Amino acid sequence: MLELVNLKKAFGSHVVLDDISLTVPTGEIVSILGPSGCGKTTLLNVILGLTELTSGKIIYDGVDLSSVPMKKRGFNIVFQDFALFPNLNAYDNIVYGLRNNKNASTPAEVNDLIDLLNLREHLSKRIDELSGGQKQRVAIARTLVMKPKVLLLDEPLSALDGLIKESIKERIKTIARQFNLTTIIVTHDPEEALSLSDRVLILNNGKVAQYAEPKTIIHAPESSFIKDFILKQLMIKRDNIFRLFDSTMPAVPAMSYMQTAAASA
């Protein structure tokens, strides 16, 4: 379990995160959502250990990691731009971190991940030969082979469109469930957050506006800010998202089309 306790981050006199407290049960997917400048990326970097806290605690399975260096926390991140090595092929990117870490994945486990992410036919390709969805899957595989305790994703779907985006969403869900992997995602897209996550953390001006299950945010928003930021945007896409949380609407069609999208994602 990951616990954030009274987190504060200030750059000089500018407070970016102000008294952030929440608990993330092991294996859950949590999205961090909010307008530009609300502190989403700073919070992700604080959890990772890339940015030092001003005050507060980050606790994982009862151990205080607040002062533990990033490399020793056991968390790992997939950056928005994938950060793949262009001089290496897909396979060499995936296994790059294993050379100096004997406690990470075995060759058999690497092969299982390659199959789970449907990457086998792309292993020998250069990075510039891969589609956006394929690059995303390689970046996820490279992170997962290191067996992170917590997986952090920074805008993982922002560069993807349509069926490819839906395919990656389903893969993220599968990974979190199969590996019981706590997953934290930064996103600017309310529909993405609500359809992908077990819980959503909404930030506003560095503070927690609401932290709840998607259906609670839809049916019981705690402030006018949430109504304005979330619900007005979602009303435009009502057929896509409200069916997930409204039993009076017809069921969402089966996702069998995902198999077709997966091949090109």
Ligand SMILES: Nc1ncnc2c1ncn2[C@@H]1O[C@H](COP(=O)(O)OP(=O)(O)OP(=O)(O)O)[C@@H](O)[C@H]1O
Contents of the next structure:
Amino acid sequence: MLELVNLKKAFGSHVVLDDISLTVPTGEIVSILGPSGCGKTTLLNVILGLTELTSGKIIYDGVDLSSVPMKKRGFNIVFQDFALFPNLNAYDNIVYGLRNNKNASTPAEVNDLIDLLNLREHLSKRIDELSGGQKQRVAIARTLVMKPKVLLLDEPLSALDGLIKESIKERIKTIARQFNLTTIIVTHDPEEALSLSDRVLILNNGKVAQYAEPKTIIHAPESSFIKDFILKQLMIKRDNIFRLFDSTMPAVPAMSYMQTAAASA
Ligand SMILES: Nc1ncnc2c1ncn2[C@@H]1O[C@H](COP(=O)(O)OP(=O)(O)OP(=O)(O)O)[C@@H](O)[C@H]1O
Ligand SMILES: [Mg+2]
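Structure of the form predicted in complex with the named molecule, given the form predicted alone:
After this comes the whole thing, all chains and molecules, with the earlier chain placed first.
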């Protein structure tokens, strides 16, 4: 179990994470949703140990990791910008971490992962020869071969298109379940968060706006911010799709939803 206790992070006088406390049971998938700049990446970085906390505790299976260095925490991350090694090809990027930890995955497991992520034909390519979605899959493979205790993913699906996105979502779920891997995923997409995860953490201005199961977020959003930020986005998406099937449905500009929401708040 991963416990975050009164986490606070400030850059100078700018408080970016403000008293975040929550528990993630082992093996669960948690999505973090929230507007740009609300502190999602910072939260992943403090859990990883890349960014030092201002105050608070990070506890894993009862052990306080707050001052344990990143490499000894046993957590791993897929960064928002992938952070691949440009001088190595795709395959060497994938197996890079195994140089110091040879037993993390067997060669057969590495092979399975390469097939799972559809990377076989790209293995000898340089990083600058890969598309955004291919880079993203290399970054996911590179992290998964290390079988981390906690897997942190910063917008791992943003550069992937429809069907590949759906299949990688399923793979992340399968891998998380298979290895009982605690997984924390940052996303901008409410539909992705609600369909992928066991629990959703909604951040607003560095504070927890709601932390609950997807069905609770849908049926009992705790504030008008959540209604506007999550539910209105989902409604707009749904209506856009329905309109494709039913051309008589009037087009409702996004602003109208926001005005309706503001009026009812
Ligand atoms: N190293 C840093 N020094 C100073 N301020 C920082 C630093 N890193 C992040 N911030 C600030 O902290 C806030 C939160 O940034 P963060 O990257 O966590 O946002 P985010 O929710 O991941 O946004 P996005 O959805 O755009 O990726 C921003 O205002 C950002 O400018
Ligand atoms: Mg971010």
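Residue numbers count along the first chain shown, from 1. Between two forms, the rigid core is the largest collection of C-alphas that superpose within 1.5 Å. All of these numbers come straight from a predicted model, not from anything done at the bench.
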Since one rigid part pivots against the other between the two forms, find the hinge residue among Tyr91, Asn76, Lys57, Ile218.
Asn76
